[in-house]
Each structure stands twice: as C-alpha cells, then as structure tokens.
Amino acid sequence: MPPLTDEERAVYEWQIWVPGFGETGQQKLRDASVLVSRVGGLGSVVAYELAAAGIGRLVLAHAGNIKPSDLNRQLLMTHAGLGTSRVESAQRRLKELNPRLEILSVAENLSEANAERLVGEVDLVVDCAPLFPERFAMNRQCIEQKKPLVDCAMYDLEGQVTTILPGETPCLACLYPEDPPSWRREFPVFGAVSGTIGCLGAMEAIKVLSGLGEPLAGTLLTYDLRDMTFRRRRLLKLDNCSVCGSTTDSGES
C-alpha cells in the first residue's frame, strides 16, 4: 500500500504522537476495513470515531429511515433528514468529516442471509445491533472467517464491551448460549450512554487493527453510569460451544 500522504500526516499528527502507534499504526488503520452493524446511537459514534481516526474503509449496515425518536442519540442523523435513509445520512455526515474515507452503505440489517457476505468484506466487525439473532449471525461468521469482533451493548445507564479473537478467546455464544429474553428492540437510553460505549468500542477496534495496547480479549468490561462503576470480568470459554467449539483455551470466570 502507498505511504501516508502529507495531508494524512497533517490530519492525524496528534494521534501519530501516541507512543506505540506512530505512522506505522496510522497506516494500518488507513489500510483496514471495518463493518459496523447498525449506525444508531451506538454505531453512529463507533463509525464517527473510526472515520475521525483515519480508518480506510467502512461498511455500514442498517435498514430503515430516520425517525424523531432517533435524534436523542443517533449522532449521524439530522432533523432535516427525517423520513430518509439512515445509512445514506450516515455516509453523508462521515464523508463531510473525512472525504478520504471509502464507505459501502447497505440498507439492510445483518442476518443469516447476508452475514457471510458482509463479514467477508472487512478485516474487523463492530457489533452494535440490539437483537441477538443479528449478533449471533455476526459472531458465527466472524468465528468461521477468523475476523475479530468487538461486541458492544448498552441499556438504561449501563454498557458493556468485549473483544472476540477467533481461536484465542471465548465467543459471544459462550457468553450467551441462548437468546436472552430480556433484550428488546426498544429500551431506555441516553445518547451519552450509547456514546460512551461507542467510544470504547471504537478504541478497541483501533487497538486490534493497529496493534496498540491490550484489547479486551476474553474480558468483559461493564459500567453503570448511575454511580460511575466500571468492572472487568474474565470470560469463560464453553467447551461445548456450538460456534467456537474447542478452538480456544479455557478461561477463568
């Protein structure tokens, strides 16, 4: 791949100064591609921060049009865009920030029907979907295609994030062997809560792609912003997991 341009060096100068990142890390981001499943309250922030950091290519998957109830948290949507496509609004806003960014917009939600194709388009997946059939489809394809998966979620004032590395860590099906009945399509949330987990998820993607720091591999980070409590928990790999089977070493709870 070609080296960074003078324009890229100027835009990303301050993050290039980060120890352990440098121009090598920046070039890795520029040469990488990421799938963001849903660009709602969580995925909007993930996509925005990755675009700002200089990721080379984003695949955005989200069906439907902008509704008034989106506007308290979906930062890539606008009041003027009510009734228009979410992914088209997201693409427009991201290109305003980073015109060098390549974007593939897919006006579909992830499913068993399209997961193989969309995961195959990228180097890493960030899961921002609210429903488990979608999340399970991404997890399965990431394990099969050996693609890293950053899994993010929030509810009320709580959030969680973990990074799944196929062959090294437990997968999402180890954490949730079955679809949790309590998870719903609509739920209480502030934009600041989804934005917090979105920034953490974006940083995990940056770390995995660039080799910076230590990602949350096999570790679940949770928070409760009611009292600003953050916790880390080591995840346990299920030997009989229907998705990752015996492809990882057993962890400790």
Given for the second form:
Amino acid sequence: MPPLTDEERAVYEWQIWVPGFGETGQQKLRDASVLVSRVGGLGSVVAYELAAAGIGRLVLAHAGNIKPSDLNRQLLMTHAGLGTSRVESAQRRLKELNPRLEILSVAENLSEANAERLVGEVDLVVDCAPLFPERFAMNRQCIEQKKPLVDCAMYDLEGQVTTILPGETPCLACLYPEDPPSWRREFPVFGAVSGTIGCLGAMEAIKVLSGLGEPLAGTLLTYDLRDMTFRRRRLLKLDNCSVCGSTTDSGES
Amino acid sequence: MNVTVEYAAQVKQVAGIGSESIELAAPCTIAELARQVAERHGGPLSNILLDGEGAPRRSILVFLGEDQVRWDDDSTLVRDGDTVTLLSPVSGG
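Please move on to the form predicted in complex with its partner chain, as the form predicted on its own is already shown.
Complete assembly follows, chain above in first position.
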C-alpha cells in the first residue's frame, strides 16, 4: 500500500492515534470501497462517517428527488435542494467534506437487475434500504461475491445492526426466510434514531475493512432509545438456507 | 410459573405495551407461547404473530434470553423466569 500523504496524515491524525488502527488502518480505508444502498436517514450518516474517516471510494445508490419528508433524517439532503436528485445532493455534500473521496453516484435503487454490478464495484456493502426485496437481492449478491454486508435497520425509537460475513455468519435470508408481510416502506422514526444506527453501521464497516476490533458477526445488536436498552442477541444460521446454504445450527462465528 | 414476554418494533406497536408477565401452567415451546400470547391479545397482535392457519410467522424473530430460537424448535422449552422477545422485521429508510 502506498504511504499516506502529508495531507492525509494531517486530516486523520486523531483516528490514527486509535490503538490497533494506526497508519496501516488508514491506508486500508483509503484503498477500500463501500456501496451504501440508499442514502436516506441511515445511509446519509453511514456515507458521511465513511467520507469523514477517509474511505477511498463510495458507491451511492438511491433513486428519486428530495422530498420535504426526507429532511427530518436524510442529513445529506438540504431544504434548498428540494425537488433535485438525492444522489447528486449526497455527492456534493460528501465532496465538500472530503474532496479526496472518489464517488460513483447511481440514481437507481438496488434491485435484482443491478445488484450484481453494484456489489461487484466494492469491497463491502452497507444495507440502508427500506424494502425487503431490495435487501434480499443485496444479500444474495454479497453471499455470491463473498462481500461483507453490514445490515442496518430501524423503527420508531428502535435500531438494530448486524454484520454478515459470507461463509461465517447467518445471512439476511437466515434471519428472514420470507418477505415479511407486515412491513411497510413508510414508518415512524426520528433522524436522531437513524443517525445512531448510521454511526454504528459505519463503525462496523471501518472495523471490517481495517481489521480493528470485533464486528457484530453472528450477533444482532438491538436497542430501544425510549429507555436506552442495548442488547447483543446471538443469531442462528438457518438449516439449508436457500441463499447461504448454511447447514449448521450454530450462529456464532 | 411466570415468564416475561417482550415486544419489539411493530409487534410492540400492535401490542400497545413493551413487555408483560404471563403465567403459564407448565413449560412450553416458543410456538405454544406465541399462540397463548395471540389468544390473550387477539386482533392485530395475533395477525402479526400467526398466519391465517394459526402457525407462527417465520419472519418474526424470537429470542429466549439473548439467544435466537427457531419457531419449529420443539426441544427448547420456555421455563419459569425466562424472558422471551418477539421482534418483527425492520428496515432502513
């Protein structure tokens, strides 16, 4: 890996001081690429934290234009940008923070049609998408291409995150073998809730890419900000999972 | 015997409470517990936990303590003092 430049050392000095990370960790982040699937309430914060941390390349996938109801949580969108492209707004805001960052903006949501190509662009994927078919397509491609998937979700004042490591941990289809009939795309949430999960998801991505700490592999972190209860739940692989083909019953990696 | 049942996400919303203590006559499977909870509350909570034929929905995550348990696990029994969490799937956005 090429050494850090003086500018990179100056910008990332405070995190280079983190034990177990150092200049090597920073070089790994700079050489890494991440797909953030939707840059909404969760994905805006994931992308912003990764841009701040010095990730080398981001692929942002999100269709549509900014709506008023985006602005309570989608922190890369602005009031002035109402009616304009979400990914263009996200790209502009991220480049203001980190002009060294390379960004591929895709004005599409992830789908069966583009999942193989989008996942193929990167080293790691962060799932910030609201619809299960979209998340299942992402999960299938991550398993097939052996790419780590950080899976983030929220509802009301609750959040959850887990890190799927292909071949090691349960996958999203192990957790949810069928499309949940009760889920709806629009649901109650605060930006302060999506922000917490976005930060946790970004930290998981940083850890997996740099080798720092222990990711939530086979573990679902759940929390409820109404009473600040945080739990670590151990997940099970699904016997004969149709996606990851798990055959054991032990979720711990 | 008493067990604590915790509700999360949409399950919590339709239950209208975050948790409750339930008295059971004897240790039972997770699926049997869900049926008792559904019967006790009826309506929306029953619909989110059970399908039209009264079988637990596979998309609802269930934890005994901090460990996930499968709905079809007949060998794991809920016992006095246990805490069971029923969690409906959620997403980003």
